[in-house]
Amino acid sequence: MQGHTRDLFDGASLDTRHEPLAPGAWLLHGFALDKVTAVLAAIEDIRAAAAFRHLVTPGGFRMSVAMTNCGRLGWVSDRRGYRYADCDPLSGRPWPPMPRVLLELAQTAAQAAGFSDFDPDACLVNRYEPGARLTLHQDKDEGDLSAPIVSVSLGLPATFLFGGDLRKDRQRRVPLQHGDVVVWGGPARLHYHGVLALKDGNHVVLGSQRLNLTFRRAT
């Protein structure tokens, strides 16, 4: 993950359009592109301190997405349920601190979407390989639902599903590219969302994978 430049972004020009998805939800095209080198270096440091792992759901199913965390709290799942924990259950040590470059990216993206004073205390780092997906769900384990969710996409393109307050509501299929950021909060904070199975491919920077950073205010 060394030596990445803007020349590597699939030959595409920088797209900084802000696209509304729903009241309180925005797709910020290419918002993270100028920070990719520093962000990938930060992810590598996080991975070295807290390895990626495939969590198990309360129902006993192994998640197809590999995950780790940084920040004061990390999201975990096992047969006991979904929750936030201040220590990595694999090592017993605190999660690695959130690197400044990640915190600043999350805060500037939230500001661009109309959410000022975002102060995330948890960042989930997800690694998708071809076939991995995220089933439709709500982010509702957080104590502060007034803060938005900020989600950064890197690597292979993905299809983000964004629905409504009910699971049965129609979902919009949102194509996500390398460097895109989605922010949702306010009336959209508890909208159901997910990611379709990742298609095989080879991204010029990250190869056959997608990395996703999801910032939250858990407390």
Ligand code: MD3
Given for the second form:
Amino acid sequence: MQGHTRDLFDGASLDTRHEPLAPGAWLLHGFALDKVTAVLAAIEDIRAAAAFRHLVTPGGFRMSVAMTNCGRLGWVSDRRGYRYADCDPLSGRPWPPMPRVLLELAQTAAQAAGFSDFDPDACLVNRYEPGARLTLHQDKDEGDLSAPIVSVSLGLPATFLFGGDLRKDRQRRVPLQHGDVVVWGGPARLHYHGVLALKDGNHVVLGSQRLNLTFRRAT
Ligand code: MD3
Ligand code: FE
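Hand over the structure of the form predicted together with the ligand; the form predicted alone is what we had up.
In what comes next, the whole complex appears, and the chain from above leads the way.
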């Protein structure tokens, strides 16, 4: 079913349409909205244990997006390359565990998109401030490319760029709002994608930032 809107007791509405973006890719509008308070509390705990930091690419550029991780493995980048690591290179300690509310959100979203046994072992948390962006790339550092990736957007809206299997393939622009969840797997798993520079703004819950969680099966 598509295009329905559920009314809440307080008169606010929860937009929960499930929009197919491409074979294997679904945009679940508002899927995370009813869990936002718990999700933000979980991110606060993660941030306290493993601070957001601007990683450096292998080519020596400081990323404009600030990152941290939770789960058994975390995605890191430095002059030596991109990889998953079981410890935070800033602290030397294991990444904070994946909070149950995050794991359950990722699994229920994957299931809604047709991926029934998603068992993520890594969650990358991206923080965008105005001007921050992610250039076109593929997510291919994961050992298990049969598992989908689940992405949760919070705070300021962003324009997502969503291409094909080749860098040169035509890109679609997909607006992502607070509470939206995207699941991509199967034939869409290696599609090129990116995020346009975040526009200035003030979000009622998160102020002038956007947070994005990506859940992956890294091993
Ligand atoms: C790919 N993060 O961390 S992925 C990343 O908003 C990353 O921070 C993005 O790309 C971010 O590697 C969100 C979201 C996404 C959504 C739909 C897709 C990626 C997709 C559809 C096809 C391919
Ligand atoms: Fe990506």
